[in-house]
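A lone chain, given as structure tokens: the form predicted on its own.
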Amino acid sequence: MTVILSTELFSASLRAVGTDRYHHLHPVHKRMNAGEMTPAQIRTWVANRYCYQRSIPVKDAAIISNCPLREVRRTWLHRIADHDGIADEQGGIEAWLRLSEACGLSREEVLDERHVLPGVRFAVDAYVNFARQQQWPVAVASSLTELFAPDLMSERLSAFQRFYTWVPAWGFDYFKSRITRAKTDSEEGLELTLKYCATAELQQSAIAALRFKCDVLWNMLDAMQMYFDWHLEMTP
């Protein structure tokens, strides 16, 4: 019989399962980290990564349709302004789009996602649908990568402006908001999941849910990675 975690097991659960699972451990995270990406993967990794970006609002609406409770539809709706953008503040995909044009690729070229690979687009897809179909809190602990994002993503902004120096400054707004975003927002879905999977069968169901969520985002890598090591084989 599963037994109900403490708040501080189960978080630490969650927790843990960035240990070993986060994108982070990635072979593509840690050549483009070190500085060791072509400007041509840099912007196939830009491209690929848009399809992800744009499906974040996708997702949270999803949770919020699933969830009957007002207060937490509250807590959570920003979320989709974040990156939609809402009145003047343009949001996170407009930033995105913004890195791509810095990286040299035209706006019209990621919107339509002719560069997106069918692998990268099958595990977008996944974690849509698992938001839709699952019970709102596990799809909230889902979300829960955002712990262990803010470390990453001051990496990432450093690696770029580091070593990425064709790419200009302008570009990096959206790695920058996320640096402090990202850790707002984790601490809020952490909240809600402690609070709302309140069984041990809810409780296990979150540590998966994270778990394939860490899978999503490696999967989008190894598909990555796939395309890179081909375009070196077929290269005289």
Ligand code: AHQ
Contents of the next structure:
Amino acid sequence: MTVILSTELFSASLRAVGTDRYHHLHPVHKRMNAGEMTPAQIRTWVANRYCYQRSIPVKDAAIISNCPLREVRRTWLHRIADHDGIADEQGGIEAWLRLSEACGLSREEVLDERHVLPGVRFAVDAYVNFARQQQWPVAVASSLTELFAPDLMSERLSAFQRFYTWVPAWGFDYFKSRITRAKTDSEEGLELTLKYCATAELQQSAIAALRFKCDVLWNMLDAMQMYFDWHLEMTP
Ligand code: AHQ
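Show the form predicted together with the named molecule, please, because up to now only the form predicted on its own has appeared in this conversation.
Entire complex below, previous chain first.
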């Protein structure tokens, strides 16, 4: 018999997931933030993360398509425009393509995803399909990895500015935008999760969804690490 958690305990349980499973702990991010990645490795990370970035609005559209509540759809809708852009706003995907160009990748080789590793693609596809198949409050909960993202974003931006000076600063717009947006988006997602995961079963599904999402992010970096290990010419 699953017992329903108080709001405080449910929130704490969600946050506890990230403490030891979020990808700020992954060796690839540890090496990145210590300035130990080569330009070729940075380019591999940027090209592979494009597959994740361009999938976020598809994932969010899946959540909206599963949600019968107009007020929740109105709240979540901005996430599609944040990435795809709208009106004069180019959006996060375009900003990621500018990061790619700043790192020496062509738009064409990023857009055609020739560098995307099978393990990255499988993890990203698993995330999008999760959002399509799960109840919308559980899919919302899977986005709460962003509760742990602001610190990582700040650390990453500082690392690029300090160690990867071969990347021109105009490429950093995406990192800068996510520091604040990750905070506001995760606060919004947490409020929806605490409100709509209102049964013991949904609470446990939300906690499991966050564990799953941490594994998605971790698996992407594992795939990149294996590639780096096999391609020693990429190591310093
Ligand atoms: O750039 C990121 C982003 O737009 C999102 C959306 C959110 C989601 O809906 O799952 N998660 C997320 C994340 C982004 N960047 C990752 C990074 O390390 O650069 C972190 C990732 C997340 O924490 O889930």
